[in-house]
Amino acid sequence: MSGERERWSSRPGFILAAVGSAVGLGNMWRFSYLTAEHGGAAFVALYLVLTLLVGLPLLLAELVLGRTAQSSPIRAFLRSGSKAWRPLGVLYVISGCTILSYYGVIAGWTVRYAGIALLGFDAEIADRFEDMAQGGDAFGFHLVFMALTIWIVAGGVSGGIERAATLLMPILALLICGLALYAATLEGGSAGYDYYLRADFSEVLSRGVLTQAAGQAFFSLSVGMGAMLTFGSYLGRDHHLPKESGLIAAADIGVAFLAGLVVFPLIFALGLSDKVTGSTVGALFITLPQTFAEMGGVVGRVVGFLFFAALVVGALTSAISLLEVVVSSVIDLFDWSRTRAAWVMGCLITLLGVPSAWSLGVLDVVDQVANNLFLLGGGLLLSIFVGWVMRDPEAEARVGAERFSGFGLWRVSLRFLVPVVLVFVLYDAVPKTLRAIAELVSGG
């Protein structure tokens, strides 16, 4: 049934792919907000040191196990080293299951949002975002996103995965770049950048700043959670896997900083600084939306539109990476077909997403659990077993990258620096997470 091991066609369809899978709501806001409440220029320096250190090495050996295994995560970590680290494949799976039940749901919002700004955002949208965030509708749009995505991921990983980041990507490259420069010609937007890029070396070096930076640098990769060990196994022998890390780590932050140069611009040229908000959720879908009803008429709706419109390929092409988690381990354990792995399994996360598409509060805390306890973990776990565990993965990252001289320091970093940083997140988002649960389950 599953065959020969599906293959990306080309290298530059594989590097979209990952950026795609990178790229999601988040880069949209929180690296944005983030920058511009710590520091600025000083913040973006501080977490383009952390990606280095932490961000990299983490990328760089998910795509070295996916590639020696050649295999979805549960039979990865079998391959490569022994039966106990099985369970770290199965939580790869459950986080890929539990992210996209609740990511879908926030993907729905942004098809819905930017049908919307179609027809013009009114002066009340923002007061009605918790009634269209959660009931019927908002599962409904949840269901239009999740057939959309089990639709590209059944297609193949060729057929569909790289066809849809091959169109994707560059549509969202030039919507960012574009709303970019629209924003640069606005009145009152110089506010908006001073606010985003002032440097500011004061506070980047306190403790929790530098958990922010570290998290962030962490996230944003897509890395702990299997996609880009998924993504690996596709991949022929031939491609030189610190290169094409590199360049898929500055995708992704260039996506995100052209965000700022966007969102702050915008909100400040229509005074709307006072609504600033470090929610993703409160940006994006309650100040962004109040910013293109101020804007008003054909404007208003064609750049609320292009704004959605971006923010619903981010959405997808990450979708779709954390479906592949799931079906390519479903086709490797059970010998499902492409298809019927695709949609049994979209359609169960489909429903396990019902909670998160009813309640604000439990996909709050579901959105906590799966980023501040599985990926975290499944980072530090990564880290541990590429660095002591896996059997020479120099030799096997070395192959398609003789000349490459960096392999000490990439060791030296899993298994020293990588594991001290996550530990470092870990100690103030384990509790954080624990309070979330307890207050949802006490009914606080």
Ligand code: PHE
Given for the second form:
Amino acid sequence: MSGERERWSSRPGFILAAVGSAVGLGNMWRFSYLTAEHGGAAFVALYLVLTLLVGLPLLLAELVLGRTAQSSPIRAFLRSGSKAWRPLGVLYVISGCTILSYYGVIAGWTVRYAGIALLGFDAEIADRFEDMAQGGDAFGFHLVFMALTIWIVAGGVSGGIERAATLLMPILALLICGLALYAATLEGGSAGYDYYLRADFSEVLSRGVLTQAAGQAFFSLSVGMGAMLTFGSYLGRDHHLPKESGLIAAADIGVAFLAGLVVFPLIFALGLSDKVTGSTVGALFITLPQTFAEMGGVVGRVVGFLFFAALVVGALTSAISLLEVVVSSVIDLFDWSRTRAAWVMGCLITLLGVPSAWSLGVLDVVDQVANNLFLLGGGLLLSIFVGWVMRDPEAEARVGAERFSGFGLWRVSLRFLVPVVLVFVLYDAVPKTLRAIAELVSGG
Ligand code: PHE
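Next up, can you give the form predicted together with the named molecule of this protein, since the form predicted alone came first?
In what comes next, the whole complex appears, and the chain from above leads the way.
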């Protein structure tokens, strides 16, 4: 490794970058369609419980491990444990490449929709979604988005990632709060709140929904694939990691909840509620543009543009954290310059996105593989590593947080609660995902 390890330039800078990683398409695109599909507030409650009981301890574990090892995932397990754990670092790099490959495609849709919104959505926009989401154009927008992501990551930890997050996160917060306030003024929007905030527990008490909620909790918090570990590796020893983890999780949950307060009243105010449950992956891109078309005029354009601009901003600050996992590992392994690592790996990942850009079916299955196998599996292994293998993680976590009294609880939950919940969830998630792959391969 050459030179000194890069560092965040300030505490708020780090927190904004980590919140930027967490807050993204997961909070808006995934959260709203899953909530619509699985019983509104009951699903939200389940997601909340899993985020706090399982996601949060793992978030702290990643930050502690990263800060202790001061290295990318590829070396972190080796440095803090044994050789046997090295493959987990490799899995994290593979997860990063896989998730970013299709995340960039969806982000490309949002870039395109932000542009179309400015010109004004027309009434047929919903029918064109499948054409727009698949094929050469979709790849073109994915390419544009990826170029932007690569450019920021090539700028470095504090000069690129931190700077982008510091600029973009306040904009995102303003956009999402403004949109939620606007949505509250719409006549007829209250049916949307009812739909969102009513709890239908008959939906959530099945193992399948538990899997979805766990996958969503991990995806949204960016845990289970080393993104937070990598960000933690640029930290000094003066950070109160439990407090900062709590802050990151709270911001992530807050934005997801606010996004629901935007999406549901908008859809219901315009009487498009029947369209909510009909589609899954495309929900946000089918129903909402139709809503904006219905609004018409300048209002429809402005609100539509601001909504998709918020999505682009959120997606960008998340995508850079995904790419950073891969880039920092390549720098550690091969001693490449950051610029070279960012452009070479970024271009390879862009190409890896070709199948997802050409087929919604592929994108859906890759998303399932990433969530159900990589993130949940990666989280399970991480809890075992930090809970049972790593030498005295409590002492490491305590640095900078001497007066915090919850470390015992944290360790116990990493040792017992988190693995038990994850094994239970994976028991359903693995066969389901393998079936989805088999169906895709057999053309079903
Ligand atoms: N948390 C991001 C989102 O909600 C996605 C992400 C997952 C980013 C995993 C990094 C790691 O959109």
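Residue numbers count along the first chain shown, from 1. If you superpose the two forms and keep the largest set of C-alpha atoms that fall within 1.5 Å, you have the rigid core. Remember, it's a predicted structure, so these values are computed and weren't measured experimentally.
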Threshold 2 Å Cα movement between the two forms at residue 109, rigid core reference = no
